[in-house]
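Below, in structure tokens: the form predicted on its own, a single chain.
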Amino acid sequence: MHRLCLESLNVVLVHPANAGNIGATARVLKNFGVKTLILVKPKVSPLHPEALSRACKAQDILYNAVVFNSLEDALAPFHYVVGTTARARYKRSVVFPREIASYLTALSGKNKIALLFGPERTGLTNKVLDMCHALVTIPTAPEHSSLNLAQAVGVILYELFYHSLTGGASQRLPRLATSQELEAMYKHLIEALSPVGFVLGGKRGHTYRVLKRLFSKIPLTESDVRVIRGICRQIIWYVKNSQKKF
């Protein structure tokens, strides 16, 4: 059995605004042994009094901490992207911490894992929501589901280290495509069937959600992406050539 390998879990906060919140995320991260913090356009400093204070002997992961001020560079090096919602979202299905531990934990070994967690005022948007691999909620009342961001982060990681301890995966997944590959192979899909007419609802956006969709599906490797990107070069190729012929 192999086990969760937790150097490749990273936590992502996504305009956080509050620095105790960024501090108490921090000691929650050397709780549960995960190593790496991002941060995307922080309204505060990592290093700020407060989130030192309320690290508490995790000020390390605090200085280490990497700030991106796109969250597209932040995620172009993962491979398998996991966004946090207190809500169920249209068309995407939406799984338990504990549910997504074992596929989690089969990925581990050969990907980077990146766990998205939004404002503390807002969550994650739809468009930020529709950049990731899969949706992650926390079964909490219904009269009162929204939870504090470091808590959030907590109940997730507490669930995966202990799946780490208890669980495991009969095999490894192979490597696959990182974020930075999957969003070149979107943009040529779009370039190659535009032309041919396939622009959904008449929107290249909406063409792109869906195509994300469709594809997050089934976990691409980058020879995956060879190929696809290959189709899309032919079919390029062949749609120019053909209007010379006119």
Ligand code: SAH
Contents of the next structure:
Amino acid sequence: MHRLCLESLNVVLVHPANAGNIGATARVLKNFGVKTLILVKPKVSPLHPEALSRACKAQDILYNAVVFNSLEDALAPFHYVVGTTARARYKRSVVFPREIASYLTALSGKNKIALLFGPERTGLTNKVLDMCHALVTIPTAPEHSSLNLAQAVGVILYELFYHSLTGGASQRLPRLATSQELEAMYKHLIEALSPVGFVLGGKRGHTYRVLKRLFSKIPLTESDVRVIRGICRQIIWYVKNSQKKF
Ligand code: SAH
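Cool, the form predicted on its own is there; where's the form predicted in complex with the named molecule?
Below is the entire complex, every chain and molecule, led by the chain shown above.
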């Protein structure tokens, strides 16, 4: 039986606006043994006095917080990205935190996992949700589904922490491809499929999202990605060479 490896978990706050929320998030990370806080374009510094005061004994997490200007850069090294959303406004299915705990346990150890949280006012955009392998919603009263940011982080980490104490997974999954490797694969797929007319709805952007949704259902490894990119290379080569004959 394997336990959830908490070192694999990283909390990513996308455009947080409120210093108090950043501090309270650091505190709850420390409560549940998660060490890394990543901030993407925060509106305030993690070292804002209010953040430091709300963090209590977790100020080290704020001092060590890693700040990125772009979400793509922040997610590049991750093998699995979990998005959190209050509202089911999105076509993809969402799961409860408890339901994903055992899968994250199987992934942890060999894979870096990002838990993504959105800005206080707007939440994560559909474009960002598209970048996630899985979407998690905390069940709430339907008429008031949006939790405070730091409290949402707390509920999700609690569920995962609880699972790390009590649950287990029968196997560890192998190391998956990183977001960076997957992004390069999607670009390659579009590059190979567009010239042969595979452009869904006539839009490359839509095709990209559909392919992404499809492939994010499969835990692709680095070598799986190499095979798919090999297919892309062959299509591109074939199209180029068959055109030469005419
Ligand atoms: N007004 C926004 C909510 C923003 S709350 C909306 O309706 O989408 C800030 C962040 O906290 C969200 O982006 C999400 O990451 C997290 N959050 C809040 N409530 C949540 C819930 N019920 N389930 C999962 N995540 C939640």
